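Only one chain is shown below, in structure tokens, and it's the form predicted on its own.
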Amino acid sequence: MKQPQKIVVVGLGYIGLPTASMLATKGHQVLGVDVNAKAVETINQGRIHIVEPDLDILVKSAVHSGNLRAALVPEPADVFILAVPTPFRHDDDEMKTPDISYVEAATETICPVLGEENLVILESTSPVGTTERVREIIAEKRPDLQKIHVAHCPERVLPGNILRELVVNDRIVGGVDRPSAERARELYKSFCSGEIVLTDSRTAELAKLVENSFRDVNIAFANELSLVCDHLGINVWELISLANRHPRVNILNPGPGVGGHCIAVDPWFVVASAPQVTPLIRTARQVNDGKPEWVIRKVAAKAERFKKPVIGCLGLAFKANIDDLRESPALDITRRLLAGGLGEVLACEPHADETFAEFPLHDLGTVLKRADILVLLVDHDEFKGVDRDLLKEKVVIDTRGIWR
């Protein structure tokens, strides 16, 4: 590794904090910046405010080494990494549009401390053109700077396996110019063992969006199959298992919808960029977005058997064995059941953060004992081991197929 650098990471969430910690353990001097004062305080104590396997060990080591600290405002540095949210706006039922206001705000925050020849990297998954927008803001706010390098390097990690994938996954680095891409590649070489591939920033932005759109389309196919099978009285899990015996078929498993900040969001960025030529991607999104309503209708139909049913919702996270609730269909379904008046709703999420206070949570044993209807929404390991004898007297709606 070349000379260690001073690095500011803006945004200390599921991507920013692991990245900052990884860089710190490689000898860089890292300042993590976040607007959440409690998160800043927690990190400076060598602890974490999110759930990710082994991240607590990495953060503790990085902080105790003196290479990682957190603050509310940035300081002068060599490199600035932006890892802030890029959600979509809910202003159109037909097409959700990207919201890059957090990226713009983060860019404006670092402008006063930028120096000549600094490198600014946007890691946030973004609609095409956002990296160029970062460069425009810097030019507007700091016309005195002659040369700033700007690049996009989208994260490509899986929650629950982030620390490993930060190191071993290939990385795409797209610069607004070639020197910017090359500068960013040198930084990632300090901790990445995967191949680092250079391109321009717009191609890098679209590549990340396309990766998740591909997955979304394939999940939509599986979810649509589950609707077909329900209509025809066929077991969808058996059907998929049989179809997948074909050497060139690999159908994914259906579920209650699609969640997370990536797959549930990124396809809309592609659609918004070219709405007239993306009917397939748009339809896949609509299929997956419509699955929670189908689950709720199934619950409502079963609830009619009872005078005052107790409905147990198992899982709130967007995928198994994590605490991440972003765009979670399980959380959406539970909220709507709570508001729908079908019966008493008991929610269980074994990975919930202690700060979750939207509605009461219950332990698995209580839900299994009291519920008349069990709605399995997330395939957490804790739920896979449930004694099947406990399910015999229950109405079971298993959206993940773990009890089949």
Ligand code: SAJ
Second form
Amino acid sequence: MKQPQKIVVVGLGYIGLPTASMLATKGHQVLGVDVNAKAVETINQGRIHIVEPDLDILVKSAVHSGNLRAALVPEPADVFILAVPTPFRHDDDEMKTPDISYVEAATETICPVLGEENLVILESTSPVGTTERVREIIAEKRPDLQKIHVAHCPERVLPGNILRELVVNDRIVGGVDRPSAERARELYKSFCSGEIVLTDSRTAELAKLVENSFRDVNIAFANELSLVCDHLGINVWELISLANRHPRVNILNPGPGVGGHCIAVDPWFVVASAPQVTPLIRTARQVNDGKPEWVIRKVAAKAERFKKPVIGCLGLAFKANIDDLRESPALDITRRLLAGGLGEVLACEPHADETFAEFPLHDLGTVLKRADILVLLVDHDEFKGVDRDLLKEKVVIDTRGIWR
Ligand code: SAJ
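Mind pulling up the form predicted in complex with the ligand next to the form predicted on its own we just looked at?
Shown next: the complete complex, the earlier chain at its head.
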């Protein structure tokens, strides 16, 4: 695909917007489509509505080059990329099932403008069979079309490092047939320096889910060790650093739980697809989801020493140095402490968006000065540099092990 293509990207979030901008800076004519009118307006002004290092510069240059525009509805194009959310349904705590309604809706919005030989790529992390479902919807809505290429190319970028990983990571491209996969590979070649590996769409879907499940299971192991160590009075961080000196051991870091819209979600898609044979993946989810409750019990036990303690919660984001609050265990813990009546709760999140209004936020200096109990929930750089002398008089619950 040497010539510039006309490309529509549906969904201008953490994946769609960087991808659309990257394609635009490589000379393609890109139209970004989103249902959020405010996001569309912001992007058309060359600005961004999400926080990600250097994304503002990329979007600005893409919009100013004339190659990136945003709109509420799609237009005819050569390629359509779907990058919409695939959450799970909250109807059952024991078994969470995937919700692919945004993918179905996005597919339906492009159907009227699809043309012969177009390529449709699903980037959203999806349960096995979703790409085939996209093809099915297109066949139902547009029986007049003879040939449409459909492929799954799951995104694998790490929030906080998206622009680099978008270029250097290897990509898996799974086609509903071989020509679809080959066409999709040509497109990714225009900005991807990593290897682009072809497979079928179902294997590509499962590969992405398995990557995140692998991480979840490994974090669950670390989190379980933190409970074992607490029970035995052993420092888990020291334990892990010692065990990791073995050449074939690489234990991850325990924390207050697993957050974000990927690792806490995707393993459920695997469990839901094969419930009888996935006890390990399901248990890992439960271990990680149980960690916030454990942290709260720790705080409650420490609070007993005080009449009305001031409890400082440091960090709300789901991980270090980002503003993203989705499925964040730190936010969950802070909310529950605020509601729990154990004492006065002071929350601090240096990366908070200015629109955050759920409860008051305090600056780090105030929290460090006033708190009797400090609960470190996110390993932001701002917290790593805290003067250890300021912690001496406090009860410290460091869920990330940054002050050890
Ligand atoms: N976490 C720990 N301990 C660790 C590592 C992470 O408690 O040792 C926690 C983090 O604090 C956070 C959560 O896990 O709450 C997830 O963070 P993460 O950095 O592991 O991953 P995400 O969700 O930011 O991005 C993941 C990545 N997947 C893998 O590394 C396998 C990324 O490559 C995917 O593209 C992304 O999910 C996605 O969109 O699916």
